[in-house]
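Form predicted alone, single chain, as structure tokens, below.
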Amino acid sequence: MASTFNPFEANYDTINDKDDFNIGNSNKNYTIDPLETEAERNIRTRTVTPVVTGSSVTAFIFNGGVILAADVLGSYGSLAKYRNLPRIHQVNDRTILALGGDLSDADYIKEAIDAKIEEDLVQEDGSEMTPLALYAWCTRLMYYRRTQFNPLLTSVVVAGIENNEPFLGRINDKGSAFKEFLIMTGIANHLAQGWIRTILENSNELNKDQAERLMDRIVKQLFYRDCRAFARYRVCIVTKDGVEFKAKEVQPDWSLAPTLRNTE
């Protein structure tokens, strides 16, 4: 019967130290590892440089609920490429999902919420998803798959309204959560984070129009620096009433330009 190899366990071999070194005979076993071991051949199989990725989102606290904001850009690359792809999803009347980067891993978490959900309405016992109950179990899905070594690169946000309370955590592709009064994902974590905390120090003290109209100034400035952002965007605002959703388009004002140089 002929045997078989397998080149991902460890073999034995005996080596003639004789032929070698001329040191007289030896029969000694030698251990030979493998090659790679099993993970390190799947490793190679993982999503570790995204294709289609989504820019920054941002979220912050007002006095009464949560504002949020994403473009509808997918990347591909460098090129802007799918040009309606909105990144904020409805989970129920009080609780909203927003995702940036990998949007293929996007759609996964989107598509196993939904399954998540539809199992929760098969029960048929009156409970529903509440924004704290998803924070953790995104949580836990994230942490799973990094410990899994294939980590979905792709960064979460979870708002609502939880206990009559405005809610809002984020979760990274490395399972780390925290939440916070404001939260900016991608490089509005760089351009944006600091002037608008300053403002936002008192963010429970602005009303709804006021939120929002500081929402569209951070997407106009984040438009005007970031190199895969688009001008089309979504708001998502939720409070108490219920979740409202406006399709917007950021008009910049370019007059400045003509007079900057030596900038590049």
Given for the second form:
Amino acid sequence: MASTFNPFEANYDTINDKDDFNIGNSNKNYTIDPLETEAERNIRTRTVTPVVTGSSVTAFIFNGGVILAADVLGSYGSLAKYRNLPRIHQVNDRTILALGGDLSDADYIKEAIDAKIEEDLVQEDGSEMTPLALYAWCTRLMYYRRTQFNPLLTSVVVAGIENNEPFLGRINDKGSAFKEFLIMTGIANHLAQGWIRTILENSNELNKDQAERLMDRIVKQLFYRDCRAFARYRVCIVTKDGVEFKAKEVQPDWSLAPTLRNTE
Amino acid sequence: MSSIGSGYDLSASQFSPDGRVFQVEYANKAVEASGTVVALRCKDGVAFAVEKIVTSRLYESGSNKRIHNVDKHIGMAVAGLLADARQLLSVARDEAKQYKYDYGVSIPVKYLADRLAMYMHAYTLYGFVRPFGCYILLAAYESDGPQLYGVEPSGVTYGYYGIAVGKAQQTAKTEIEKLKLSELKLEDAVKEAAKIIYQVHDEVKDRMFELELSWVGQLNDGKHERVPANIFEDAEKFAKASLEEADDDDDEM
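Moving on from the form predicted alone, kindly provide the form predicted in complex with the partner chain as a structure.
Complete assembly follows, chain above in first position.
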């Protein structure tokens, strides 16, 4: 504004375009500038908003294993841009990794884990990555990035068989991690977790077929209600016998639509 | 055979008047003092056989292996100072990992050999480091067939059809030259390599040794691994049997 114009003051972005040699304001030699954090200095090189995102990941433990589901969509904002990006990855015979949120960060995490697995393989000592080890490692990674104010804007779901018991855990972009019998990331947290938790808590242990049918029902419900969902999805079932992937498509029933206002 | 450097051998940064770098030649001596390694590149794969000399019965068997995996598809066999080789193994693994990260595919063994050679060569240029006292053999089975490369302490690398390094390298080399490598199949190459090791092993000087065998080829889809237990037993039996045959021949004569 004209009234506040001061020709002796710097007229540029003094936070980001730092004047290291103090060329601009020599009369300020005596002032003490406040300490800047690494984060403030590197504001242009940090992740601040996700670009290509995956929607929710749903997972729960049943009697004998873990089941996960995630659709194969990479959304570019509201555009359904990449329609064949599987988000559930097999790490080894008993560990599964599922990722939701920013997908470039998800790729980074997956590639780091794959490199780690290969490194361990050549040692030839027979030791393998277990779900708990992967969960702990991902927690450290995500929390470290959080402390640098450069988070990986992804939710990581680790599932598998640990010590002959089913394992399921989730780490978010802040490095906050927990293990549970039911994990939902993204909007499924709000749309599905409540009623599924009630079902799972009040029923006896589900067997594999029941779990699969329940998962199909969850994904269908999310497809109805989540604006960034997609009909094609992958289901992954881990049991002591191994890992099984299935590609499915939601068969939605829109017959209710004409009876609702605003949909004609 | 040992030449006296007489003043020109104090560091790798010195040439002798006749143009030799003695430190590098001394590094080769370290290689020649180690147990023999035999590598055979046959029609459809590469086989490694290592004579791992065991100096005491108190050592746990299987310690200090001399055949390693660099990447899933590349095998490395070492002759010479094991501790030096361990560092080179670590460097090779890092190179392979970085290449995979940058280009998305496994590193071709020729490139790995070149990079390892450049690294080993760097240690022959300065006075404050010494050259690596080990000879590295790299093997893989790639899309254009089996490959075998050897890197010397001087940083020179060659591709080989068959090579022997270590104590009995001259004797083993003569034995290898008798084989028709381009017609040999991998299962037979493994047995032949084991046989050569048993033949050149010096019972008097080094009593105990452990045989290490590994292979990479079409039959295991290019994945380098130690040979399965049954193949190992067959190879050892074949090797010991041929030793007895040789003894019988000597007796007859």
